[in-house]
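Single chain ahead, written as structure tokens, the form predicted on its own.
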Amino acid sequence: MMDDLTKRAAKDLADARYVTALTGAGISVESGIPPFRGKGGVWEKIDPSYADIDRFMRDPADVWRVLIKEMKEVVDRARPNDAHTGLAKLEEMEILKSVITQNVDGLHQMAGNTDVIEFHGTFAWQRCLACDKKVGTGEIDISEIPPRCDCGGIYRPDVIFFGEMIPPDALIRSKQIASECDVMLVMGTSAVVHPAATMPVIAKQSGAKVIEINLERTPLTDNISDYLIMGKGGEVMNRILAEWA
């Protein structure tokens, strides 16, 4: 059965005009970075008040200790996983045009995608809050917290914080994609958190196909999603890769 829906994928890839893909947590935990929600979350141990802009700036040394500094670490040593790379090799095929990502740890670009839209920005890009000014995460010193430009402004991370909207221009051309799409790759979301779980009915609704990969059934697996391919999104990708190979 998993071998058939392999190949199934395999073809409707190969065969769509413009395949883009919608992901979440689920891809990057298989690069050692823990989900936000859910089990063995972030918000399990720290209470997600921290992550409110209000909070951030009454006291942003208190945001960078307990929240920020850590999600630094585990930024800084990820590594794109076969999941990342497989969407990568799609894009080097020409058959994947975009990526639309609840993630915020930038390893889709890392492993070479080149369109990718960030629901919620992205922990790997640091902004002074006095200039404007943007420095990738990993060069950012910690020495002194919260760590500050040359221009004496705090660097925040360029996520999008409880209390703070998602950028229009994302949500603008993730609508127009998923209704532009033929084929839908959704990996590694749960489908609970809005609007970008909103992105496959609008796919499904144009037309497209909507391929689901993920290691339990979401609310699109029995109303959105053309068929559901269980597992790791590594492994599964791995396995339509070969389909080429």
The other form holds:
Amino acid sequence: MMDDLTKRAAKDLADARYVTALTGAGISVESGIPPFRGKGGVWEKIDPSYADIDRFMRDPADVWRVLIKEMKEVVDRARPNDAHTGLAKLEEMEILKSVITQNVDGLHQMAGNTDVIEFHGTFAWQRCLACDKKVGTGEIDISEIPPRCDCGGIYRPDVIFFGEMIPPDALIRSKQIASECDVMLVMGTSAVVHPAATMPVIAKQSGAKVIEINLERTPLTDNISDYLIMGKGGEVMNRILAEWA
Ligand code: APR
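Mind giving me the form predicted in complex with adenosine-5-diphosphoribose (APR), seeing as the form predicted on its own was just shown?
First the chain shown before, then all remaining chains and molecules of the complex.
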């Protein structure tokens, strides 16, 4: 059954004219970054209100201490896994054109994908709340929390907090890609956070095949996805790529 679906996915990808991927936290789990929801997820340990922009603006030191500092340590150590390198390989094979990701860890770019739409911003950069100066996250000194710019302003990661707008360029391009692609690979997302989770719906409405890769069923399964390949992103990707060998 699983092998049939792997073969089917390899064929659908090979036959496609325009493939895109929508990825979520699950794709980086094998790189040591915990997901948000479900077992071992960040929101099991930390109240999700820590990701609200209002909470950050009210008490940036607290949000840095509880959420962002640990996130920095985890993301700093993370390297792409087989799911990321598999998507980079699909681009090299001229099958995959772009990746829409909800992740802020930069691992798709590190793996070699060149057109990555960062729907929820990026953790690679910090922005000063006072003067708007941008610095690389690796360059900021976190020995004092919250970290501060030379001007005295507090740094915030260049990510989209809950309550903030999706970057308009990312939203416009993603909608366009979703409506133009003929296969969308949806990997490692619980598909409950909108508008990211709407992209497979747009793809489906526009006639694309939607292939899900996930450890479990999601709201897209049965409704929007043509089929779900259940398993870890890296392992499934390796099996799909092996069909070309
Ligand atoms: N391989 C494939 N899928 C996996 C793996 C794995 N190794 N591990 C976990 N998953 C799946 C889970 O089954 C789940 O469906 O990945 C999904 C992770 O879901 P979430 O943690 O909700 O991540 P995501 O969908 O990216 O969350 C969306 O929510 O908190 C916000 O802004 C944050 O971008 C994030 C958004």
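Just so it is clear, the model here is predicted, and its values are computed rather than measured. Residue numbers count along the first chain shown, from 1. Superpose the two forms; the largest set of C-alphas matching within 1.5 Å is the rigid core.
Asker: Rigid core aligned, does the Cα position of Gly121 differ by 2 Å or more between these two forms?
Answerer: Shift of 2 Å or more: no.
Asker: Relative to the superposed rigid core, does Lys209 relocate between these two forms - that is, does its Cα move 2 Å or more?
Answerer: The answer is no; the displacement is under 2 Å.
Asker: Return yes or no for Pro219: a CA shift of at least 2 Å between these two forms, with the rigid core superposed?
Answerer: Shift of 2 Å or more: no.
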